[in-house]
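First comes one chain, alone, set out as structure tokens in the form predicted on its own.
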Amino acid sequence: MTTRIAIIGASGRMGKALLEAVTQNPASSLGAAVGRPGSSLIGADAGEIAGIGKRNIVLLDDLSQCMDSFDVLIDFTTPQTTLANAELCAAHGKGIVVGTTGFSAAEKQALLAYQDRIPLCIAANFSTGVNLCLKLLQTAAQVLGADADIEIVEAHHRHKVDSPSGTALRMGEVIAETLNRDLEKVAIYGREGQIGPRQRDSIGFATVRGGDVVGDHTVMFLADGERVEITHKASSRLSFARGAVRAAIWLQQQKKGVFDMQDVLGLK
């Protein structure tokens, strides 16, 4: 059975990368692509506005448009646009894979409410790397947390909006969980000054914007005499609209429910 499956902001630079990743994979097919209102793109050619070749499907401005078009719907978009576009998939019973960052806890839980209704899948990052690094750094943490000063930078593009990125943030969470720390309570995202000396309880962030950088993730695991460091870099945005694609087809088969790709990969 192929996945039909619709991408919202298909003109930007992940969308375009999701449409290619549609089309690679032969259990998914392309069902609707829907760019932002107001764009000159609308109307065009979905495929040839991702360089891919005419796939006779046009960009939309609104979701609405197409609800009947499609399987799973896959959002990188933004916590507002993601909120309204899982209202309508929880309305029409579709599936949604969202990959969008900087939600509030508010946002957060709203969107999580819809879980009664249909099957999303979550994820701070759809790249298998990461996803395996996020296998990784628990066992790490297991092993070294108690006895080692704990360390997360991160750099990613100019235009980049949030800080520290999504990524960066859920393997801080999965590190915290493991070691039983309260992440909101332990989390240092910045020094500067006369700050005192480092408590070992501690899990800081570093964040670095500048060029084209894809997405580059390093966890230190800093003890007394040795250091571990677990990283991850992408070099292109396929990585992650691949797996999300690889998300929209597990999720077709679930009814409904919270996911993450962590499940998708069966690492649980």
Ligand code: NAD
Contents of the next structure:
Amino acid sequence: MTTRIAIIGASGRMGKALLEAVTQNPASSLGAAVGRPGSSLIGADAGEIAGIGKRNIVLLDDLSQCMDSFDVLIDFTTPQTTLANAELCAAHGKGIVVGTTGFSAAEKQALLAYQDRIPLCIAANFSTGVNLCLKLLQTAAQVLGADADIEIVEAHHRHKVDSPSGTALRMGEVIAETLNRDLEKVAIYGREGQIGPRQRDSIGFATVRGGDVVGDHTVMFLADGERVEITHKASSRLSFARGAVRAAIWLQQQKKGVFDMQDVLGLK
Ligand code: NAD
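Form predicted together with the ligand structure, per the form predicted on its own context:
Now the complete complex, all chains and molecules, led by this one.
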């Protein structure tokens, strides 16, 4: 049995990588591809948009037109679009893999509420390597957290609209949870001017934007006399896309609830 997957935002940067990953995975097939209403690409062959050859699936402009064509939706778009799609998936009993980042607290809460009706897999980063790093960060925080200052530095391409990245925030959350700190209270998002010495419990975030950087994250544990750095560098969007397809195949077996990539990889 293959999992029929629909991709929304199919002509976007991640959308194209997802189209490629769905067709590469023998356990999945492309059920539907949806783009932004008004896009000049509507009606074009999805495979040709992704540069992987004709797939005989045309890009539609309305997800509600193709709800019977797929088992699980993969959504890497914008928070508002994802919320509207989650409602549609809930009405039709379809699971949804959410890669979109930049949700406000209220939007995140609204998204999580769908867990009573459908299965959702939500992750700020679907790459296997980053999810391994989250596990390593728990260990590093347990061993070094009391003695080290913790700083998170991330870099992304110039088009990224949210900051810090969802992945950097997730890294901060994992560390804060491990150390019993409240991230909202201890996070410092950038520094400027006469701000005084560093507070021991702070978790600092620094953001770099530019060029075509796919996604770099480094977490530094800075102690007296030594420091440990855990770094992940993504060089291709296919690393996220392959993980999201793996998550969609896994999600088809779930009835309802909210899951993340750690569940998919069995890292919990
Ligand atoms: P992008 O702007 O290239 O792509 C977004 C696509 O969504 C565009 O093609 C746009 O037309 C489409 N879209 C927007 N509104 C739509 C609507 N109403 N209906 C249909 N399509 C619509 O951006 P991107 O770089 O592909 O990133 C998309 C999101 O994925 C961002 O939030 C980004 O942070 C996130 N992301 C997550 C991961 C992860 O592993 N979780 C990895 C990379 C990017």
